[in-house]
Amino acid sequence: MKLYCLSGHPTLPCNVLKFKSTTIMLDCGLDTTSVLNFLPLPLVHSPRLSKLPGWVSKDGTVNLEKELKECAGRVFVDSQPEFCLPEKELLDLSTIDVILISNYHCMMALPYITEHTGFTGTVYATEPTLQIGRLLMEELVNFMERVPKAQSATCWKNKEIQRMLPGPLKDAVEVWTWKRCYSMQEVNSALSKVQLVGYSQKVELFGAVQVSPLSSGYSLGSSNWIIQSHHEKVAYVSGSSLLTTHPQPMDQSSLKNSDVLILTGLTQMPTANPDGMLGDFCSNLAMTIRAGGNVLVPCYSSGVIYDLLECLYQFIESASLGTTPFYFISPVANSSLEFSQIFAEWLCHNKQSKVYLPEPPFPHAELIQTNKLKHYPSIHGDFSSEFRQPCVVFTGHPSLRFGDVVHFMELWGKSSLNTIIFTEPDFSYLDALAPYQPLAMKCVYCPIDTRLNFHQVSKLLKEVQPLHVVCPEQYTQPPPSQSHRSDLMLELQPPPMPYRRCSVLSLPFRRRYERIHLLPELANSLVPSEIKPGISVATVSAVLHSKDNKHTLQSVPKPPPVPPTKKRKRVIEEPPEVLAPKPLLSGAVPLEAFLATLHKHGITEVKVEETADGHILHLQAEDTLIQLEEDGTHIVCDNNEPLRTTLRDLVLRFLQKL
């Protein structure tokens, strides 16, 4: 069993498991942190960005003024943002049989895998994962396509030149493999390969293994996966949460008794408490509005935004923000808000029960009805005529490199009355803000990450007790910024097996058993004989038939009767000749009784030597050796066949024939 790691980002995983003749891809996350190296894509012409100076090396040997721009001491690529893809060269991706998706954030690289590698398999995901994943991909494509860049920067990717570049660009990983965003046509084609599954539904893969999704408690429809054969079990735990938020709670009991547990997607903010962060979010928002400023919340169009809106719903009245308008701007804003209300069976019990009242499970429905929350596909059109300040705007993208958020950064960045509140933990907020410096607006960092932290995961692993744990290398050491915090890492016995991008692990358990079915008529013909009290054994003569990884023992076919006349010679396919089986022997040869029997038959000169496995009897006069061992008896006798036959018969007297 082997595990190939194709992504170095622990929260955006992409691994391939080779297990029992199947090749299974576990998630295909897209590392979007690469976009932080690019300049933002403004919706309208930005004089500030267009006036940024080009970059020339200090000695003047490298001149990339057209491709690289300098802003506040940092260098950015002036081109369409590109993404760091999962590794494609480590193994042939066309051999992948299935892709298992754990949540909608971990499927953003799907079109790159299914459309450009010769992939012909099936993708398995739950319905909310597919539908919300589709919205996020559609939003990404929309952000990129509505502001196309005329030129494409490629020279800076040259290895020789990249080495001479400053800061983050110099250390960027495998920049020559970075790719631009896919098209909507590729998204539709990739998602047409998805087959929907429900929690605990068992899916057979070629009869070899069974895969089954379990609720992971992190987002709508998010799953952990169990991959098992008759005798082995692998658990894949990715992006899970034990907190009481809107999704169904995590199913922990089904993870028990795993031979291997592959763990990834832990919290990116181990020191930040999500409840405390929600409190900070609300108080900073209220403070800014009261002072007459605007609040900008860069966010994804699904996920944490539902919790933020719910929190604000309870907070608005008490903080007397009843008249403040809340705007949610995204090409998929309407679909996202509606989807969250219709996926009732994927919600926690408390929200499910509201559906039967009938009431909308999320309070943002009421915010929309009372006109406190308004949603728009973009800042053009209706929004520009209805927009009034001070207000709160939720919009994407959290990287601040593309989407409507870029426009608000340019619009509000010069006033210290305004505040930007970061709630998504995927991007360093300092790196996100770098191309907008110098910035007057206030910045508040309230990262809300509900995924498992190290304390919760240690407790979980104690309860489910897997034999082996496999996890990203980052989890086996404290974070670089807090190297003294040994509580911010996984400490297990035996230690977890770490992996990093491009590593191949041989997982430490061997398959020892295989299940075989007996046909009823063959089972009927067996005659068990008792070898010990309560233990009976029967020998089987049968033909092993293997198809679709299922093995069946069938009765031996009888030879066809010979035709009486041979007028015309026909080529008859003769069945394989089956010899009558030799009897199997069981039991042990007792030394004293065997020596007495030899004595009776006139063999008196016997020298006995004890060995690690039994005894060696040297018949000196006959120049013969008899090795008596636990699992076999050997008679070594040269050129005396009558003696060998006699000795064999004497040994057989002590053994049971089956």
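The term rigid core refers to the maximal set of C-alpha atoms that superpose within 1.5 Å between the two forms. Just so it is clear, the model here is predicted, and its values are computed rather than measured. Positions refer to the first chain, counted from 1. First, how it differs from the form predicted in complex with its partner chain.
- S50: CA moves less than 2 Å between the two forms after rigid-core fitting.
- With the core held fixed between the two forms, E70 has its Cα displaced by under 2 Å.
- Once both forms are overlaid on the rigid core, the distance between the two CA positions of T646 between the two forms is 2 angstroms or more.
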The other form holds:
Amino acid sequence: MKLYCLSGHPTLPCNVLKFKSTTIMLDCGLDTTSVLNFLPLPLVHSPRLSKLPGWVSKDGTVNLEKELKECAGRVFVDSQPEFCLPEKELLDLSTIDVILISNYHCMMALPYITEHTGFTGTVYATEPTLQIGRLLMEELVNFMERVPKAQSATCWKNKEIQRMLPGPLKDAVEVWTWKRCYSMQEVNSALSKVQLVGYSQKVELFGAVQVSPLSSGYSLGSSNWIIQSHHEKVAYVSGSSLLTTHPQPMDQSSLKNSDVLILTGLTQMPTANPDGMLGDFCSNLAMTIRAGGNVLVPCYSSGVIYDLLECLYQFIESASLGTTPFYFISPVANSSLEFSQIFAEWLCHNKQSKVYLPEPPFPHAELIQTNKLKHYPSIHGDFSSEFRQPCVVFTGHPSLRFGDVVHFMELWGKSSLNTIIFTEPDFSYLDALAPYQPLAMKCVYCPIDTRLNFHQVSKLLKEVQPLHVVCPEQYTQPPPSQSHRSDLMLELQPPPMPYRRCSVLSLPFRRRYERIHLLPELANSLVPSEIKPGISVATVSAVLHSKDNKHTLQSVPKPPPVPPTKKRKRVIEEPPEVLAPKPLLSGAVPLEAFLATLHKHGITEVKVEETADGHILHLQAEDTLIQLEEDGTHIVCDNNEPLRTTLRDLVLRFLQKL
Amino acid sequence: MPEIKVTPLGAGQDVGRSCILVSIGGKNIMLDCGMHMGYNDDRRFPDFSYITQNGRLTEFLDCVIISHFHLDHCGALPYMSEMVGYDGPIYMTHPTKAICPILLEDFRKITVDKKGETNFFTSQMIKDCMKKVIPLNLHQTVQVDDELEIKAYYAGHVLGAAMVHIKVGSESVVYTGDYNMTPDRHLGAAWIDKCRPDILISESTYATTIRDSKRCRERDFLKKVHETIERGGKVLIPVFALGRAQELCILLETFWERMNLKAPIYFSTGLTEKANHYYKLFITWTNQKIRKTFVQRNMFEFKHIKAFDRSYADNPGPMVVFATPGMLHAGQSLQIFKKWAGNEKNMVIMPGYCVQGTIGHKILNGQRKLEMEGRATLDVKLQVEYMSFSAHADAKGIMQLIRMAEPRNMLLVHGEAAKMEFLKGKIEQEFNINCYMPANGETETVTTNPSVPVDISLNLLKREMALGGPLPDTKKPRTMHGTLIMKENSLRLVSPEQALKELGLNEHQLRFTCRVQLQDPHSDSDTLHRIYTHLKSVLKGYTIQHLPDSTVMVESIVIKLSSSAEDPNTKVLLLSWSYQVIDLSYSQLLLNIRKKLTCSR
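After the form predicted alone, can we look at the form predicted in complex with its partner chain?
Every component of the complex follows; first up is the chain already shown.
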């Protein structure tokens, strides 16, 4: 049993598990932090960006002024942004049987895996994961395609040249494998391979393995997975949360008793309390609005935004923001808001019971109805005529490299009245802001990451008691910036098995049993005998059938009856009947009882002689010796088959057969 | 032999008050708990005294499962749980859990407030009953207890309708509830995987009908409505608030839009808007087309259909009114019917099945004079039309489901006896399986023959698979030998050697030695060597060794030779073997040796 680790990003994992005869990919996260190395893609021509100076090495030997631009001391690639893909060389992706998706953030690399690789398997995901995942991909494609960039920069990737570049470009890894965004056609094709599953649904894979998604409490439809056979259990824990937000609570008990638990997707902000961050978010927002400034919230179109809107719904009146317009701008804003309302089954109990009334589960329906929240597909069109300031704008992408957010950065960055509030934890805010420097607008960092923290996870592991834990190596040491915080790492006994990008781990499994079915006819023919109190045994002689990884045992078929006409001729030639294997014997033959039995069968003249290990019985009339010992019986007689058979059967009466 | 028992308390050779008891693997399950629309007395509810004469049902039932929100499937639930007494789990899907209390409350109001019946369940009882409900998601495997698991499948029929797979150990039953095998304007088709249950309990409302295409029926319906409107008549369509009503509304809405019609369409009771809201929130349960387009255009927001007020019934001019309930047995639909029945310009369209005893059933059977309460009679002059819109599987659909699930036995409920009989014959003929159709209170017992799951040691299995290959040779089957250890609840199959070791037992060796005297003039070692070479040439395919300690081994049979002290030509042959030797019989071996030595003499 092996684990191939194709991604080194702890929250955007991509691992492949070889379990019994199946090859299972666990998530395919797309590392988008690579886009921070690129220049933003403005929606409308930006004179500032176009005037940035090109980069030439200090000694003037390398001139990449067409590809690289300098801004506030950092160098950016002037090209269509590219993503860092999961490793493709570690194993043949066409051999993957299934892909299990745990949540919509962890499936963004799906088209790279399923298209153009020879992949012919099935992808399993819950319905919200599929629908919202589709929206996020659609949005990403839309962001890229509406501002096409002809130029594709490649020179800087040359190893010799990259070595000479300033950081962080110099240290960027595997740049030659970075890829441009996929197309909508590839997205549709990839998603057509998804098969929907519900929580606790048991899905059989080739009869060998059963997989089952469990609620993980992190986002709509987010799941952890159980991969098990009858005797082995692997738990795959991806982004999970114990906080009470909108999704269904995490199912912890089903994770119990696993042999191996693969742990990924812990919080990226172990020291930030999500509730406190939410408070900071509201107060900073209110302060800016009151001072007449605008608030920009770069965010994903699904997920935490639902909680932010719910929080604002309660906050608006008390903070007298009743007249402030809230805008949500994304090509999928409307769809995201609508979809959130139709997944009652996947919501927390509180929200579920609203649906029974029937009321929409999320209060943003009311914000929209009362015109407090307005959503637009982009800044073009209706928005430009209805736009009023001061206002609050939620828009993507949180990397600040593409999407409508780029426009608002250019528009509001120069005024100190405005505030940008970062809520998504995926990108360093300083790196995100770098190509916009110098900035006058206020920056507030309120990362809200509801995933498990180290305290919660160690409590969880104590409860579910896996035999072994596998996790990204980042979790086995404190974060580099806080090396003294030994509480910000996993300390377990036995210690967790760490992995990094390109690791191949052998999982410590000892498979000893397999499930087999005895057909009714065979089961009925068994004769159990009690060996010890409460323990019975029966000997089984049967024919094994194995098909589709399922094993059955059936009774030994009787030889087919010989056609009557040929009977005479065949009697002689007929091979000896197939003999059933004989059982092993156990126990001992008691002398007195055995003598009595012999007597009953007409063997009366028996001379008993005691030896070191037992007795020798001399059957005088038959000239036969029987050696009785604790762990053996030896019958010595002449060529007298009937006698030997009788004696054998008499001895067997006293022995247990296995 | 293990067996499964099925007893309908309702819906046995009948439509109405569905309630089926199933005993499987020591568990008792109640499937549906409905009321009968045709009765107002005791027969309205299933006879729960069948389960126990005195008192509560909790200890006799492991769980109750409700398939969908129609009252003939859930109408007796508060009575059963709160008045007879049941505190165990009740399972239903989310939409059913949302909608069923509303219909129950509606039903209660009609019965108690309008008809003045006492000794009926109260609003509080409905609420208390619903607290015992655990929602089911599609395809989720719910573990009711350690042994009993249930799984819901999509059934079409109405919003949230489910079929349910019930499994204990390796025995299983599928109950379909009401289902529909063809997608309609708002719902998808029922689907189940090849789960091979021991019994498939299916509804059989339309056991003998094979319905024409839906499109024809829709066109017919629209034509009739249109004609009546054109001549200034009024159309009454009795419906249940949820289900068929939404499908017909979608149909009329698009027709009005297309034909630019102006006659008003009304929908009775305040439930409409609420009902449509349920459809919006549970859009994942509707058909694919609606689900795909709901963000752009929600099919459940109607422009032409307005709320009905009682006074509108007397308005002059044409109109179309959807009114509840669907079988004209009470409530607003009955009131409007009474008002409009006298005018032959008007029309009533019954879009679904009507149970015996209801006015709907009577007029469909051509009765033109109806006895009303207080000895009054009502002359029915308006046109009566029946359009089969109710979403039940027809004979073709039922056969299709059997093909999907591949059950070992079939059991029909929720249909009329004569029609069931016909379908039973067809099923037995086509699928060669038993088909049962018990009446209410009758128990059908089906013996099952489950295979026994056992844990086999991987060593034993791998050894066997390596030796025998995955598929046994039918001509020469390989027999595998193992020991089954039964300890507490575990069954493990291991090799006999491992069993001995595990159980701490000593092996007892049973050996046989046989002495045979032979005449041979050669020296001992020569004779032995001759035996060896001879056996080697005769017994092909056996391992034969000549060991340095002057023994010959044929497989595990040991052959030694000595000559008698008196006569060196008389050799004593010792053959020794253990009990377990099977490859070669001793006598066969001896025969061979004898042949050789006798010949040489």
